[in-house]
Each structure stands twice: as C-alpha cells, then as structure tokens.
Amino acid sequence: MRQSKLFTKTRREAPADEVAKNAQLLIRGGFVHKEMAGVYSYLPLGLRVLTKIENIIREEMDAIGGQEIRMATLHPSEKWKTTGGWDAVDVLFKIQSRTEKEYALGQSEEEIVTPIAQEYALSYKDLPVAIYQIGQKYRDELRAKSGVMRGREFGMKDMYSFHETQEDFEKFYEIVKASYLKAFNRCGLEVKVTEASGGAFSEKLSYEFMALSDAGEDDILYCNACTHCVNVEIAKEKEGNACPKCGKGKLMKARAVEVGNVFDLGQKYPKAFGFTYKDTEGKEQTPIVGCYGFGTSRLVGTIVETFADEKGMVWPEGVAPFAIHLVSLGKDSDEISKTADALYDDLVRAGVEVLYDDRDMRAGEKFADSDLLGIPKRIVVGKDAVNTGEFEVVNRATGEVVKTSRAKLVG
C-alpha cells in the first residue's frame, strides 16, 4: 500500500483524554479512532493488526477440532432469565424495543450456544464438541479504562466444549492450554498460566492466561524454575517463597494483564436448559461444558504496552500490520524515487506485505512516523541506493541497521 493513499494520517500529540499508552500511541498512528469512553473504531493499519490476531487464533482452534460459528449479539432476554444471569450479572447491557419486549447485548454467549449444541448433540456419539466464534462483545463497564484493552465493546474469541465425563474436559482444557501458548507466542508474548477464582462465571477454579506488562491490573506469582503460576488473590505463599510445585525455584511477584481464559462451567448451563445427551445405555445425561476465552482486542492494547518504546509502537513480525515499512528520500520523479517505485513493485510481486512512504514529506518527518508506527522493517531508499545498489535496513525492534542489496530483499 502506498502511504500517500492511506486514508489516515499520524498525530504528534497524544489525545488529551487518554491515559493509557497503548490508546495513545494506536490513536496517534491512525490504528483505531475513538467513538466514546470504551469504544474504539479500528481503521485500516489497526484492522490489519486484529485480524492477523484473529487468524492466528483461528487457525489454532481449527488445529484441535474447534468448529468455528457466528453466534448472534442480539439475545432474547428469556434466555438470560432461564440461567439467572438477567438479574445476577451487573455488566450486562438490557434493551427494550418499542414491542416493549426485552433483549441483551451478548457480554458471552453461554444462553446462546447451550441451546445450540442441545438441538444436535443428542448422543454421545455426539460428544465431545468444541464450538467457538470471533466476534463482538458488549459489558457495562462503568469506568471504562486502558484503552483497547478494556472496553464497552471489544473483540473476543470465545468456544465452548461439551463432554460426557470431567475426565474429558479436563483433557481437552490441556490441549486448548498448548494451543493458547502457541497462539500467544506466535504474537510475541510469554504468557503464565495462572489459577484463579471463576468469579461470576464459575464456582470452579479457572484458569487465566496472563501476559507479564505493568499495564496489567492483576498480580501474579510465578515460580522462576517451573510453570507454577498462581494469582496473588487466592495464594497461600508469598514473594520470594520456595515453589510449591518443583521446590527448586523462587516465586516471583509480576503485574500482569488477563488475555485469555478457561472456565470449567459444569453442568450449569445444560441444566438450566434441560439439556441431556443419551448414553451407551441409552439413557439420559447432563454434558460438562468448558469455556474458553481469548481476548482479540485486549491482545492489541497488550502487545503495544508491552514492545512500546519512546519513540512508539514496536510490533512483533506475527501480527505487525506490514512487514516492510520501505521510506523513500526522493523527490518528485527523481532516480531515488524511481528506484523505490521499483522495489516497491518487486516486494509486492514477491508477496511481501508492503507500506510504502512515498509522500512529499522531510526525511525526520518520514522517519519519526515510520518509528511511530512500528512496523519491523525499514528500507530506507536514498542516494547510497541508487549509487551502490544496497538498501539500508532498519530492524525496529532493536535498531540495528544493515545494507542489503536487492537480490536478497525480493527473494
């Protein structure tokens, strides 16, 4: 893409509303634009980064059977009141329509797939079954906070799984967890696998998936020598304590931010819609139902309070919106903006993801936007281009800066 047609322009200022980093550094590229406290629309680079998070996650899911539907947002409010959770949940958004009839906006959706999986789930030749979707979700927060990462209305992929025994689902969540830890570290972050309380959701123990950022607003304890990871609210040791667990290593205090989790719900939701499974024996069972979130959104805001510099965003090649920011130093047609146009046309041939800056703009204007924006690449195509036909590459992460010729860069 060329940047002279993107639509969107940076800022030098960050708004003066917004305190959380990542709301001011995606705002000040031109990732997302702010609707409202909580509300966040994502414009054409802040799209890319969501949907390569979406992707990831998708194809994860799809590894390990998850079968992938879209689930509506707009729920009878019957269905909230059949669970209870019409009254019991604080966050939910309730909507009367000029019938005077009542609905939800879907802050999870276990009063939408229950029913679903109990129309064809009706053996256990049926089970187990994991369901999942990417979409939208809406909670009441009544201080919405850190930007994108918690929101009125944000993205999640959320599945559920339905079992014949605890034993199943207990297997299952282990092959989820691997999943999850794949998915989050192929979008750059080390993620601890923490127990934690179900809270509204469960009376079972849960489990979180917490990225290590002082942006979080959890605390953690994790051991240094093992997995062992426990949320500070339910632990029974303290900083600097022995493992529990391997007995070799210390445990260490952490702020951290939740972007994903695992709920044993149970036979709750079944029960409350009177849903049974026959057995070999033909007779009637309530499923165990697992739930699995991962939060889409929230993992934006999260990688750039993460890899954010002074200078601004740093994304990580998986889920940057271009892998190559290439920045010409020509003017108008010259020969350095010839042999930009140039390279830009064999990258894009090679299947190269691509933003060329081929604005009529200063060389530090190019270079402080091309640092903000964070994409891992830079090619900077000068006068050294033209004369010896090496390009200098600039890694943003680590500002190390090479020259490459152009062989090597088109593959």
Ligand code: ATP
Second form
Amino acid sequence: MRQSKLFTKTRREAPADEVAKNAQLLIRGGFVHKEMAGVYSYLPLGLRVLTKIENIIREEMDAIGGQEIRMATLHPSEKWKTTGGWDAVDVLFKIQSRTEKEYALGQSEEEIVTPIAQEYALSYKDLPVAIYQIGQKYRDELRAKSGVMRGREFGMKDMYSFHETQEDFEKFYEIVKASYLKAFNRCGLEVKVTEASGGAFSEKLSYEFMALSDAGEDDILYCNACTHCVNVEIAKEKEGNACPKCGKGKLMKARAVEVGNVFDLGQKYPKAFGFTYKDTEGKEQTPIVGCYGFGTSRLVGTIVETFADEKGMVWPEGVAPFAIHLVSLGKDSDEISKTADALYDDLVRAGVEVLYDDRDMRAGEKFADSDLLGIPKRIVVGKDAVNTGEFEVVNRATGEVVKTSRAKLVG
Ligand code: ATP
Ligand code: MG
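I've shown you the form predicted on its own. Could you give me the structure of the form predicted in complex with adenosine-5'-triphosphate?
Below is the whole assembly, all chains and molecules, this chain first.
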C-alpha cells in the first residue's frame, strides 16, 4: 500500500486524557481512534494487526476441531434471567427498548451458545463438540484506563465445548491449553500459565494465560526452572521461595496481563436450560461444558506495551501490519523515486506485504514516522541504492542494518 493514499496520518501527541502507553502509541500511529474511555475504533493499520491475531487463533482453533460461528451480541433478557446472570453479572450492559422490552449486550456467550448446542447435540453421537466465535464483547468495566487492554467494547475469541464425561473434557482442556500457548507464541509473546480459581463462573479450577508485562494488573509468581506459576492474589507461596513443583528453581515475581483463560463450567449452563442428550443406553444425561477465552484486542495492547521503545511501536513479524516499510528518499520522479517505485512493484508481485512511503516529505520526518509505526523491516531507497543497486534493510527491533540486493529482496 502506498502511504500517500493511506487516509490516516501520524500525530505527535496523543489525547491528553489517554494515560495508557498502548493507546497513546496506537492513536499517534493512526492504528485506532478513541471514541470514549474504553471504546476504540480500529483504523486500517490497527485492523491489520487485529486481523492477524484473529487469524492466528482461528487457525489454532480450527486445528483442534473447533467450529466457527458468529453469535448475536444483542441478547434477549430472558436467557440471562434463565441462568441468573441478569442479576449476578455486574458488568452486564442492559438495554431497554422503546417498547419496554429488555436486552443485554453480550459480555460472554454461554446464554446463547448453550441453547444452540442443545438444538443439535441430541445424542452421545453428537458429542464432543467445540464451538467458537471471534467478535465483539461489551462490559460495563469500572476501570477503563488501560487503553485497548481493558475495553468496554472489545474483541474476544470465545470457545465452548460440550462433553459426555469429565475425563473427555479434561483431555480437551489440555489440548486447548497447548494450542493457546502456540497462538501466543505466534503473536511473539512469552506467556505463563497459572492455575486460578474460576471466580464468578464456577468454584472449579481454571487456567489463566499471563503475558509478562509491567502494564498488567496482576502479579504472578513463576518458577525460573519449570512451568510452575501462580497468581499472587491466591497463592500461599512467596517470592524467592524454592519452587514447590520441581524443587530446583526459585520463584520470581512479575507483573502480568491476563490474555486468555480456560474454565471448567461443569453442568451449570446445560442444567439452567434443561439441556440433556441421550447416552448409549438411551438415558438422558447432562453434558459437561468448558469455556475458553482469548483476548484479541487486549493482545494488540499487550504487544505494544511489551515491545515498544522510546521511538514507538515494534511489531513482532507474526502480527505486524506490514512486513516491510519501504521508504523512498526521492522527489517527484527522480531516479531514486523510479528505483523505489520499481522495487515496490516487485515486492507486491512477490506477495510481500509492504507499506510504501512515497510521500513528499523530509527524510527525518519519514524515519520518525517509520519508527513510530514499528514495521519489522525498513528498506531505505536513497542515492546509494541507485548507484550500487543495493538496499539498506534496517531491523526495527535491533537497529541492525544489512545491505541486500534487489534479487534477494524479491526472492
Ligand atoms: P479480567 O480479569 O482482566 O477482567 P476476565 O477474567 O473478566 O478478565 P474473561 O471474562 O474470562 O476475562 O474473558 C476472556 C479474555 O477476554 C480475558 O482473558 C482477556 O484476555 C479478555 N478480556 C476480558 N475483559 C476484557 C476487557 N474489558 N477488555 C479487553 N479484553 C478483555
Ligand atoms: Mg473482567
């Protein structure tokens, strides 16, 4: 894409009321537009990042047999009254229509997915089944000071699985855990898995996926030798203690962001809706349900917070809006511009995702914008490139510069 055609522009200052680093940088780069506290619109560059994250988790869920659907987010109040969530869930947005009917905005989708599964999972032959969606959620969050990391409207991938036995559910639970770790890894993040209490959903244990980041709202203790990790809030353990799991490592304390979790919901929701299936002997049984959340838009913010430096954002390759930022130092249609144009065409033809800064601006301004946008590799086309036929490729994260021939760049 030619940057001269991009309708968004960078800006020097973020809005004065925006305190979170992630939102400040995303707004300055033109990735998101702030509508109000906790509510952001995604602009072309931001949407490209969000879509990359969505596609990563979509691929991982499909790989373990998840089936994607898109559920309604405007919910009839009756379903929430059926489960008790209407009164119990404090973050639920409630709406009254002009005909005085009541609705809820989806903050999670158990109330919708359970009746859907109930309609189709009639016998043991229809189980297990795992259904997921990627979409918007609405929560009346009190604290909305963390930018896109804690939205009142935000993106989530939520999956729900229905099983005949606890054993079958627990097997699947482990499979999802492994696929989540793969997804976070593809997003460039180091994530620890804590065991935590299920909170409002159930008394049962759950896993929380914690990305190490100072912008987080949780404190965790993790072992520096094995995978043991706990949330400080619930832990009896202390920083510096020997690891109770492996005995070899030491417990380290860190601030972390919850980027995903998996819950054992037991039979609560099928019981509320009277959802039973016929077992092998034709007897009615209640399925066991698991739910699996993955914060797609929270990840956008977490990635910014984790990798940004004093110059701006730094995107890991797997989620970057573009792979290459091609910066031309040419003017009008001089030799430099022609060389840059030709390289841009070649890169596009080779299937490389490239943002081409073809704007008529000073080099210093272009480099500052490029640093702010944080595309992993920058190719600068100046006089040298025209004279030598070689291009400087700058790594945004490390600042390392390598000279590369055109043939190598376009593969
Ligand atoms: P938190 O403790 O941070 O409020 P939660 O326990 O309420 O999270 P879930 O209801 O399980 O989270 O939602 C699943 C995932 O959705 C979370 O792990 C997180 O990544 C994301 N998420 C939850 N609330 C928000 C929010 N307000 N804004 C952005 N992402 C969110
Ligand atoms: Mg919450």
